[in-house]
Every structure is written in C-alpha cells, then in structure tokens.
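Okay, so here's just one chain, in structure tokens, the form predicted on its own.
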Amino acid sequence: MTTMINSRFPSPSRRTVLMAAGASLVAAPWVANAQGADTVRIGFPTPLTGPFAAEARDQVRSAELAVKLINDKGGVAGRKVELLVRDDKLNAGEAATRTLELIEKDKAHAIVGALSSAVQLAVNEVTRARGVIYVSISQSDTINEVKDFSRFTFHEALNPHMTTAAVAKHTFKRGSKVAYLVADYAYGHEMLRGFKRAQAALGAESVGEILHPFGAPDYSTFMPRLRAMRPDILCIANFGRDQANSIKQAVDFGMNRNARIVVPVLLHNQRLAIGPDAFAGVVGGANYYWGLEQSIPSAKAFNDAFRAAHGGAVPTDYGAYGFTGVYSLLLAMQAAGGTDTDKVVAALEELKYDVAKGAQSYRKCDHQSMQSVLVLESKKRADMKGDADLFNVLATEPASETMLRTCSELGFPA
C-alpha cells in the first residue's frame, strides 16, 4: 500500500530492480524444486517484518483458509494448492529478487501479494515481463495505469481513486474546511490527490496540507499549524502504525474537539492498538468489515470459517483481501480447469465472485476489482458490545464502474 521510500531518496529505477534481484538469482546455488509437478504453487509475497507486518500476517492466515476451501473441494481440477509466503521485507528490491526465486526457483504458477505501493509495482514488473498471472490486493492507482499495466496484472484491493471518492461523499460538504496531514511517499500522495478531487466536486475548501515522512516517531509539532488552518475536518493519510500514532497525537492536542478527523482507510488492527477512546468518531473508507455478516451470507461464510481455524477471531480488512485475492484466483484457475496462462487471464476477465462481500468482478480494460467501499466511524467505549464490535458501518457504496476513473483517463484505447 504504501511505498518506503522517503520523498529525499529517490527510488531506484525498474531496471535497477530487476537487474539486482536478477543478479541475485544467478549468484545463488539454488537446489532443485521440492515441489511436485502437479501442485498448483501461488506465491505470496508480502512484508512479515517491519511496520505493516500486522497486516500481513493476516493476509497470510487469510489466503491460507482460502487455499484450505479450496483443498477441501478437491483443489484446482483435481490438483492440490500450494501457498508459497515469502517475506518481502517492505522493500522494492527484496520483493523482485523474492519474486523471481518464487518464479525461477519455486515455479510458481501465479503470484498474490505485495502491501505497499512501490513493492506491488516491483513484483508487477517482474511478473509481466516472464508472462506471470499477479493478483495485487495492497491499494494503489498507478497499477491500473497504462504504463504500468499487462494483460497478466489483475488489482482486487480497492485503488485510492474509488476509496477517497467514497469516503468524501459521506464527510465532506459544500463549505467545508478541509486540512490535511500526509504521508509522503506514494500512498499519501494518491489518497490526498484522490480527496482533492473529490473536494473539487463536492464544493469542499482545502484549507492546507503537511507532508509528513514515513514513520515520523512525532506528529506533535504539526499540531499546532493544523490547528491554525481552523478546519472542519482534518484528513490523516497514512496507513500502519503512522495511523495509530498520529490520531492518537491529534486527540491528544485537542484537534477532534472542533474538527471531525477523517482517514481514507480506517484500519482494524491499528484502531485494536490504540483502543477506542483515541479513535472514537474517526471516520474512513474499508474493503471489509466482519460485520458485514450480518446481511451478507458469503461474509458470514467467510468469518465462519475464519474463526473455526484461528480460535474465534474475527478477519480484519487488509486479512480480507488474502482471502478474495487468492480465492478469485482460484476460482478462474478451476474455471480454467488448470494453470494455463491464457486460459486462466481469459477466466479471471470473465469472473463474477462473491466470496466474502458480496459480488466483485475485474474490469476488462484495467483488470481492477469492482468491489463495494464500505464507509465506517469507530464506535465509542460505551456502544460497544464487544472487543471485535469496532465500528459503525455508515454506508456501502456498491460495486460500479462508476466509482472508478475512466478506462481512457488511465491511458487505454477508447
């Protein structure tokens, strides 16, 4: 979802990526593939250490329950499935040289994974240039773009365009005062470009915006410039432990008292971190709420089986998109009857699914995920009926081509 590079280092270029990691590849002493020649092998590459490695963790033991539904109905035309998780350590270069041993090594017949803007992007390039089917589920515009896209991309996670566009809608009004603290480097820079261009339409006023760096370890002295900007609402895009502590901080300075703080997504696990009285009223976007189970019965199914495997527990949003990435995957690959590229391109292009939040499907000209955005306000100590009992959903916008740019405007033929 979001890229480590800070906006004072320069990222290293494509090649330089794919050079490096091939390099690495090429030095090492691989021993032959362990594997046998008819499991079906999905790599999953994504960062089980550093910052977001919470919600890793839980795309991983989500995408594990989706191969497990899959095993226990016979696999992919009578094949078992194999999970391949690799630890890509949040970094570009990591990713790409993981991802190549994943394809060289492991030969993996597809690739899911990655939970960072810039990674997502490096393991894109690997997998389109070897002819490999990768089903992204970390959110990113630039992946549906046409510079970056191939037949063999597929994006499930939501993309900053439809998710801020959602979450104005239900926060932002004419004449409202918007200031915004942003992270920079690629995820804050698409979700602040996503709400500014939803503020446009909306009649809302910018009233100023922070840049903040990655893992800034104090948000303290921002507070006192936001607080000066006089805003209705204060807009924080970040994502992992930067969305827990800098709420934490606004809260702290007073800053909710005359000002509703607003997020793009509103993340499960960081709002356990902190506990409910730092996130009360905080409102944001998610691709997921166990909640939903309520009216949803392939969200009941999905939570089920969740809690039946791991004690009890309900699955978080980012854990969701292991599971309907993997899942969507899986299904084109038994709609296909096997892992032929083609065939399997060709299924996903065609797949309607509803596997956890009702009916999601890839649009042809991007391969992005229709999907519906959930709108949710973190419930107050007193509301709540339980530790998992987080939020309010206040609306679902539903899947539509609608919420998302238009096929031209990303650079594909009219």
Contents of the next structure:
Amino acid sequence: MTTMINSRFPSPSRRTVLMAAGASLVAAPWVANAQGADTVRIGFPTPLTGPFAAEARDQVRSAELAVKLINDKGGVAGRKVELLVRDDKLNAGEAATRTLELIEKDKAHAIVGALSSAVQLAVNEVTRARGVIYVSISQSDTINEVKDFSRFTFHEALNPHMTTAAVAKHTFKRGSKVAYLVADYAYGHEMLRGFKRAQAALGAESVGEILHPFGAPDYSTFMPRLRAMRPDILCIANFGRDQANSIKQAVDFGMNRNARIVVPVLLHNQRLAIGPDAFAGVVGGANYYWGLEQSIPSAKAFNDAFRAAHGGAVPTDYGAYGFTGVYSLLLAMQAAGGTDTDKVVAALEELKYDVAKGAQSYRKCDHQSMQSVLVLESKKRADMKGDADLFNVLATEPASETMLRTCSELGFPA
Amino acid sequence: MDAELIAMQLFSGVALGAILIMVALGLSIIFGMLGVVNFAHGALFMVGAYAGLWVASLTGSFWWGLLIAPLAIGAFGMAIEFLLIRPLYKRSVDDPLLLTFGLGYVLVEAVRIVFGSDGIPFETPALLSGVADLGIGFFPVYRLFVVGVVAAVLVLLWLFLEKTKYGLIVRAGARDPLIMRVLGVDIGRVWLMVFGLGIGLTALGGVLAAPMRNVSPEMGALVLAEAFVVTVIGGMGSLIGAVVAGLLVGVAVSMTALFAPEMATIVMFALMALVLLVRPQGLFGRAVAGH
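Since we've got the form predicted on its own here, give me the form predicted together with the partner chain too.
Starting with the chain above, the whole complex follows.
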C-alpha cells in the first residue's frame, strides 16, 4: 500500500498521509471515550462469511437502515445510534467471543443479531450472563423455553413452531402423505418437530424421514428412497444453500411431478440464486416479502427507504429481521428515554410496533415477537412481472398467541 | 426394501462416483507428474464453474461454456505454473503447497468481488433437462450425460498417456525427470502442459457440476476435501486409483444414504481412514520408500 502511494504521489503528500495516520492513532482512544458518553451502541454479530453470507449481508443493510432512520429523527433521547457489525463466521465460539468483546470493550448497550439457531444460543449465553439485552433475529424454538430464556432475551424472528404451523395449515390435508428431508442440526430438527406436530393435528401422515448432513452439496443419493416413499408432499427442512441445492436436485429427479415441495422458510436469496424454474410451485413460510407493500403501509415505507438507500433494490426476508429487530429495540429505548437496561426491558415488553409488516408485540412470558406469518408460493417464470417478482402470497396468518406454544408448555410458571 | 431400490441406489452411487472422479482426476495427475499438492484445486473448480457460466451467458449456449471454460482455465493454470509454481520447484515440497493454499483464498475472494457472494443460477441446458426412465427408476438426463462425459474423458486420457509419444514422455518424466533431461527432453514444458491439463480437467468438472449445484464462491471448499479423499484412497498420482476410488466412494456414500443418511458425508472419511490403516500408499499407489 505504501509503495503504491509512494509511486503515484510526490513525497510531501506521503508525509501528510503518515502524519494523518499517526494523528488518528493518537486520537483514537480519545474518540472512543467521547463516543462512550454520547452514542447508543448496538452490537450486531452476524455470519458475514460462510454459507449464509448473502442473508447476513441483507441483515446488515436493513439494520443500518433502521439506525439511519432513527438518527434522522433525532436518535435516542438526543443521542446518535451506532451499529457495531461483527462477523461471527457462523461459529458459536466465534460469536460468543465477538459478543463478549462488544460488551466489554466496545461497551455496547444491547446486542441484536445472529443467523443460526445454535449461534444465537451462544450469544444468548453471554448476554444473559452479563445482563445485556439481546434481540435474536434467527429462528429458534429453544430460545423461548425457560431453560434458555432470561428477561434480557427477546426473540424477534419467527420460531419454527409458528412457521411450520402456518405452512402446514395451508399445504397439509387429511390423509396427505408427507416425506421429510431434513438437515441434521438444530434448525432441521426443530422444523421437523414443528411439522410433525402440525401434521398430527391436521390428520396427515409421515411416510418417512431422511436426515441429511449439514452443507451437503449432492442430494442424488437420497432421491431413490424419497421416491420409493411415494409422498404427496416432499417437505425439505434445511437452510441457505442446502435449500437451494436440495430443491434443485429434487426437481432434477422429477420429485415435483407427483409431490408438492414444501419448505418451512422459502428463502428470497436462494430463490434468486437458483432461478425460477426449479423453485416454481414450491411453498414455504416467511417473515417478510416486499410484495406486502400492496396492503401494508409500513412495508411500503420500509421498501421505499431501502430502495432509496440501495439503488432501487428491495429488502429480503432476513433483511427485514435486521430492520424490525433493531428498529423495535430503538423504539423501546426512545420510550425508555435512554439505554438503562431495566427500563428498556420494560419498554420492550410494553411495545406495540408496526415498522415493516403490520402489528407486532413481544409476549410477556417468553419475549417472543407475536407477528404475522406469510405463506408464499414461488412463481413460474412466465408469471413474473420483473426480476424481484418472486412469490405469490398464498396466505397471511395474523399475529396471534394461538400460533405459539403456551407459556406453561414452555416451562414458565403460570 | 426391494431390489429395485437397491439397484437404483447402486446406480446413483456410480453416477456420484463419476462426478467424484472428475473432481479428483486433475489433483491426482498434477501430484503424480509434478509432485505438487494443489490446494487451489477446489477454488479452480469453482472458477471453472463461473467461467462456464460467464461464457454461457455471453454466447447464450451451455455448449460453448463447456468447451471454452476448461480451455481458458487450463491456460490460466499454465500461467500459474509458469509464473508462480516454477520458481518453487527447487525448494521444499511445502512451498508449492502453501502457495496454492493461499492462491485458493485469493481466487475465492476475487470471484466474490467480481460476481458477489450470492449464488448465480445456472439452468440445465434444455436438451438435457428432464428425467429418464431406466427401468429400475428415474434418473435426471443431465446426470447421465455427465457420466458419459467422464467416461469419454477417461478414455481419451488413457489413449493419450498410453498410446502417444507425448504420453510416453509424460509418464517417463513422472518416473525420473533427471534422465529425461539427460535425454534432451525439455521437462519444464512437459510439466507446464501437465499442470494445464490437470487444471483444465478441474475446470471441466466445475462446469459440469454447475447445472446440478448452486454456483457460489464457496462451492469448491467441499470439492477439495472430496478430491483429496478420492486421491488418497486411490493412491496419490494413480489414474486408475482415482477411477476405482471415485466409484468406491460414490457407492459407499450412496449405500450409507440408504441405511444411515446422516452418515453419508462422514463415510468417505471413514473409508479413507480405513485405507490409510491397511494400505497407507492407497489402493493403487506406489510405496513411497526412497521417493
């Protein structure tokens, strides 16, 4: 780097560069201290590298947008908000270390983030031990349960229970024969458990389950057995590139001729990555789809702000988690008049917010965000009106406690 | 569990094995002839897929991508050998290993910068899409095509190495480069060509895999591991070893997928460990003593 500067510019400018660099080094601790008094700092660990990088990037973009919108309106009690993004590398240990640093070194007032069921539990371990608020924006059922819960823990994302209940309600019928292809880790296991519970209630039956290794690139060897199960519904419960690869290969094997492919969460980025043909007709749940703007004013406002910030691009499902998670926390901080943890916790528990997808609020016992669940169907190429026109909204299950496990079921005292 | 299902599962295994052979071939050839352990192998597989995608989108035809990308990436491989690896031949065997390891990272990051970290769709060519009825079950036409291409490549490679004068030089050069030099053969040129060939095969594997998998910057990571497993089981540097081991691993993975699907990835590593215990040089490897 220095040699490049050296060759292009005369030496005075190089000296200036060095002086500036030196000055900023000396000034850095002072700047940090000054910030300590003024800004509201939100730590944001997310897997910027690894197989969920695309989703993580969208989370960051939308979280930054939430911070910008709040800052434009004067911040929190006159203080500017700052988002401290850290790469957790989709690794629980890495996430715990980054979170600890955010709390101890960067003096973060609260943590929002994570994009894997296992990683968020590691973040939650750290935050609850330190008494710092954590708003999780990745799906998990266990984080609602009394074992992992703390009063500092909030879960903004959907949980597998509500996602699978909504998807099953609109796809499973009495007598449906369902075959499951499931990623062999927490996310897949929780989704499978949710689907089987819904299946029992709806009178559908399971004709077989196959657990596949996480991150498998080839699914061909599972296809003969899945076909032999003769399902009406092939339910594929995995995430990220696993979803893209397994759906594509299932369609290559003609599995969608006799069976409908159903997934717990139909991922915006994976549909983009694989193209419309393999995904056509696949049904799955979602927390958000930009097409909601036709009926929901807050979705329109979110999309417009995002389009303005990102050259006309629309926000994605996981992006919206970054937005609603950070925005709701900042609204609660505004209501609490600052960053005092007890006051912010109380404000979050009382908060009624509608920032992107209609009415949301945190349930008192487990701090699960009660919100609508969308059931989406991937469009055929011929039906798409533009590159971003990916899905039909088949149904919107409204926010309701009936979609959640009861507080006593989760282990909370009545 | 009926016979048809088991037959189908066996066939899936063989087809998967064909893909594994394609992936391992380049790695094995380069090690066998040059003694270089190419850790950039997975990254070059990925670069091959992107190059195929790029050419296909420019020309509007998968076939041009399949033809041009391996040639172009093969030439790129020759440039890597000439500019980066050649200066390291007289040094420790670790040096080319470290170099290619770093090169792998550089390539992945470069692709991220140029094409983004999202995957890119690569549609199966219309001519080869659809499913074929094999009598015992259904199988994607495209995968049958891949098996055919791999078989053709193997036959051509065998003819080249065993039946041509140039193939003879290559084989002799792998045994004893010094004698070849004494005989007046420009061994540097042979190595340049072999490296290019190995990388071209890897890139061909990438283009062939693209319509079956998500094309993403990380798609080469597991491929590198698979290629190593196959070459280690078959014997580092043995062509026939790579073929036998590829099929063996494919069938082992497929049969495991039938009976214990969650073990389907780990089984290839278990197989490798077993082979290393019983026959450390691999099934078809030459014993390394004094090499």
